[in-house]
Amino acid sequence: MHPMEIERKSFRIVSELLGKLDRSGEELEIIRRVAHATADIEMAKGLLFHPQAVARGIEAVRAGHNIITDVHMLEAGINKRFIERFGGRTGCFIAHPRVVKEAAANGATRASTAMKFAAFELQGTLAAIGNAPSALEELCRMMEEEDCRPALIVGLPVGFVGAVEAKARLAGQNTVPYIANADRRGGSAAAAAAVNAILRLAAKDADTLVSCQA
């Protein structure tokens, strides 16, 4: 089959599995997109959206704020053309020099003293979480304690220890959007599949705005 039939024929039978779902178009977008990337199609139902989740982090992306992620793997996901088209990039800290250096000194995971360590950066991004719990339990600390506000927090990471309690943690805030999920399920497969859908979204709405004032 040429590559675009599988893409297609993957997205026909995703839709079918997830039947009607009482969501928005523009999450709707975002929970096939996951369920895609994952063939986990309980996860991506079970996805859960802040009010503003969606309609803010398209408003960071076109605005050419970056995103920031736990992971290499993670931002080694994220569509880059989509992105740079509106002026931002990506970065990940887990592998700074300082970084490595401080989490050895604290023994702390790498992951959280990247949040930290990102806490100037994170002001109005888009920050994605897919793979260390203790980077999202740190940034819900960032933001209860340091007034740390990114635009959106995709927080799924993956995990049997802290994952669980740091996805409540975020839900149970409504000071920043999220997307997240309520159970140890997710992974940089995930998250980078949602922010690309945002990123879709952005492009999407940006190329209907041209249209509209031509």
The other form holds:
Protein chains: 2
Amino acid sequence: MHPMEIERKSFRIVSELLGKLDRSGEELEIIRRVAHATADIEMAKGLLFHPQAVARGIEAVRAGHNIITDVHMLEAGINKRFIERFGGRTGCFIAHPRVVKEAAANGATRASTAMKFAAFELQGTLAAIGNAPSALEELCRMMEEEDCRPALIVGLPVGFVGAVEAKARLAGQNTVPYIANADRRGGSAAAAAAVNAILRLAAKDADTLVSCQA
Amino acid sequence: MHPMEIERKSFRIVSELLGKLDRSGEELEIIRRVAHATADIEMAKGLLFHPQAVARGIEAVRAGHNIITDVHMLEAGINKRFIERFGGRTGCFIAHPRVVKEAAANGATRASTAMKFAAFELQGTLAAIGNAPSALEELCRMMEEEDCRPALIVGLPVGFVGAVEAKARLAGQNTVPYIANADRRGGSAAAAAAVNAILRLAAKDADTLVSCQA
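Next block, the form predicted together with another copy of the chain, ref. the form predicted alone:
And the full complex, kicking off with our chain again.
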């Protein structure tokens, strides 16, 4: 089967399984991509969108802002060709020598220390959390106490300890647009799919714009 | 909460939710790590182990063999410090210029073309598939027709098209040991957790060996 045919068939199945959802076209596109990537229809259906999430995400990408991730696995899943097209790049600081050293000294996770380390980088960017609840908790703290203002947070950490709480904290604020969910599911594949869907939407808008201007 | 305490708490919850399973201690360790990484207890419980899977995986790692993955996301999730300790490294060829070119020319997926490309590399290695059913299908074909003999295949592709079929083909043969499952779930996080669990078991055995020799 040709790769394009595999993808078409997968999206047909995803659309059938999702059924009719009361969402905007752009939110639906993100939900479909997450379902396609994870094969988890219920998780995709359960995605929570801040009303400004998609618009602010597209805006940030098109302005050339970067994408900061909590873990390398999520960074690896982001389509580099797409983000570089807009002049942005991906960044992940979990293995930076200063992060490793400071995390050990403070008895903190490397993922949360990496967010603290990226305080300046995070302004105006798309921040994506696909693994560590502690990274999302630190990000929320920085938003509350230090005026940290990413353009959009894709907050989908996974796990049994702290993931639900961190996502509830994110969805409970209204300062920074977010995409999140309400249970322990999540993960790098889901977060990467959401980010890549936004990159596709940004490219699509740009194409339309170019053809209108021509 | 200290990182170690988060991990301990998570594994306590995982053990409670898994309940009593009729598995070897090493298989149980892999199941626990997959559950911890994905927060998907049912998927972890459903892992299928070839009787020689764990032993052959540990043996290959300790002999310094490499780990070949289908996608960069899975490669990014593998603990480099652990594998390099044994003299091995990770490899993923999905973005190799020749793979990209040949896949386009043949109307094949890049992931399956990358397996073909790695024919020599795959002998004796640990092969891990966390995303693409077509990569696992190609690997099975190479085993059937070209004497391709990885030491162990961690086969956990995900998705609605071909994932179940590819994993059934893997679990239906007895030539190459495997870890797989029987439904559409899987993913890079699950595959990375299984591989990292094997690396941990290999290191543990090695530590024991060293202390016995001392």
